[in-house]
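A single chain comes next, written as structure tokens; it is the form predicted alone.
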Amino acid sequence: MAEVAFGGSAEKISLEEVGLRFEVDGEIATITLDRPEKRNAQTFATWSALAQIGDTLPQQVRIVVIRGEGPSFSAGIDLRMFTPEGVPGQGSFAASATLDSSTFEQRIAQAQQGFLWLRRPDIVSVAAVQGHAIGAGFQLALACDLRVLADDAKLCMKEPALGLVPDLTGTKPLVDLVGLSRAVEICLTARTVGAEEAARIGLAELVVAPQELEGAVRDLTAALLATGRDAATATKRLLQGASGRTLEEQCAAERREQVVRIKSLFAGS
């Protein structure tokens, strides 16, 4: 059984004990979050697991598929990291604020390496979101690539209603995809976004039934491994570089791509 440490501890637990299920079916790996009496809601070490599922992937995985048991993905942080007892053997944002601000820095990065991860070129990432996607989980939707929704999606990033700031990689993506103004919107009013809304602004790329998401989600990455993994890895490396480049920068950066693209796969034909 896998296991992993979280916060900076010695201390392991299983994936299970952490509520995540991992599994590996040829090319195509499944994260679960599997704490549905909690609406899987998240903890330090939820992140200190994707992180180390990130380090741990098998080479021949192409897809990484994201899902939540039961009717939500994700009601984001578990509300007892706010109590003083927080969540047993993990500790509280009360005790974190103890620590030196380096320190405490170090851990949100250890954090965000749990979403990082998601956008490597060589993977293509899917969240299969039903239900509630709050907080940290409407962040960990917006780590992966490509987002299916069940029209029953309610997308609500909570951090600033909780006097808190998204800090789980979730404000790049989320500007990337709606634009400044309506990120800020959907940020400082914290409101709900639905599955049709989400569409329509460039959170989702596919909105279907609730009984159709398993469905959806498994058509689309037959459709992605249908392309061939290194064109994919190099394309989606160009795509992801594009925004930061210039016109002339993004035709140098596809003329590289193609070199090796085609050497690779005429040379000595």
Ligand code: ACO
Second form
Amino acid sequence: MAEVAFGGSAEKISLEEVGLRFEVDGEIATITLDRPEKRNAQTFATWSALAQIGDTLPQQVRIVVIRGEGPSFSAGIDLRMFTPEGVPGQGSFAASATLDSSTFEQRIAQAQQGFLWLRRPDIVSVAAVQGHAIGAGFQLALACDLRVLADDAKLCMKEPALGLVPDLTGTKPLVDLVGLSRAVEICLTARTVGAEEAARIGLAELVVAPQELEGAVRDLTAALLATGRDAATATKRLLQGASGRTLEEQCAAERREQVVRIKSLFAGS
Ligand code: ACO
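Having seen the form predicted alone, please provide the structure of the form predicted together with the ligand.
First the chain shown before, then all remaining chains and molecules of the complex.
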């Protein structure tokens, strides 16, 4: 049974018990949401386990693929959270509502840690999405750098329709990718965005037939790995910072990164 150790603690999360698989093949790590009978619904334990995978990612890994077993990528948060009984061992929204606000926010911050590491500059994360990606499922796909969709993919930001906000790091990448107006429209209508539209509005890099999804992700990762690790990391870091900088600041950042690159390539430092 795959287990992930908490940093510095003896406590371990059993990936199998939370419905995840984690496999490493050289420079490529694959995380599989593996509760297909429940359409890969996610819980707080899923997000803790994702965070622990990020914390303990083997150093050689450069690509992280996130995929879902079965017909859906992920049907979002486990709907038992909305019931009085909740998810065994993890509580319910009713129980969470009794926490003081700062403790509750801290709990959400912990959940967000499961998503945030996927943006690390030293890796490229790729979501392979078939079928439904709803709520937390859509946000997990948005947390990745790149999205490859099967043509049956259905993306839906369901949270507002349930009285919630999307809080698993998805709002910023959504706005960055599709713009504020389209993001407002997608979230407040909670409508389903199909694969073809997703590609057209910037939510997907590639759309393929469902049976070609695995091969398309394999080809994409191979192409990404053709660029050396240090140049890829520096370039991703540069691109990630671009929208928050002025042109002058970005030019300065380019110069800084390039000096390091050329010194390392040609002066051995
Ligand atoms: N949480 C817990 N169980 C779920 C969830 C979920 N989010 N989604 C599906 N399941 C379970 C179903 O209860 C069913 O279980 P059962 O066989 O024991 O009855 C099983 O998964 C299969 O579900 P179906 O609905 O039969 O599968 P289908 O392929 O027809 O539909 C779909 C898939 C569209 C994803 C549908 O299950 C659905 O709408 N799920 C709820 C989506 C949702 O509202 N998620 C919350 C979003 S908000 C957020 O994530 C914060």
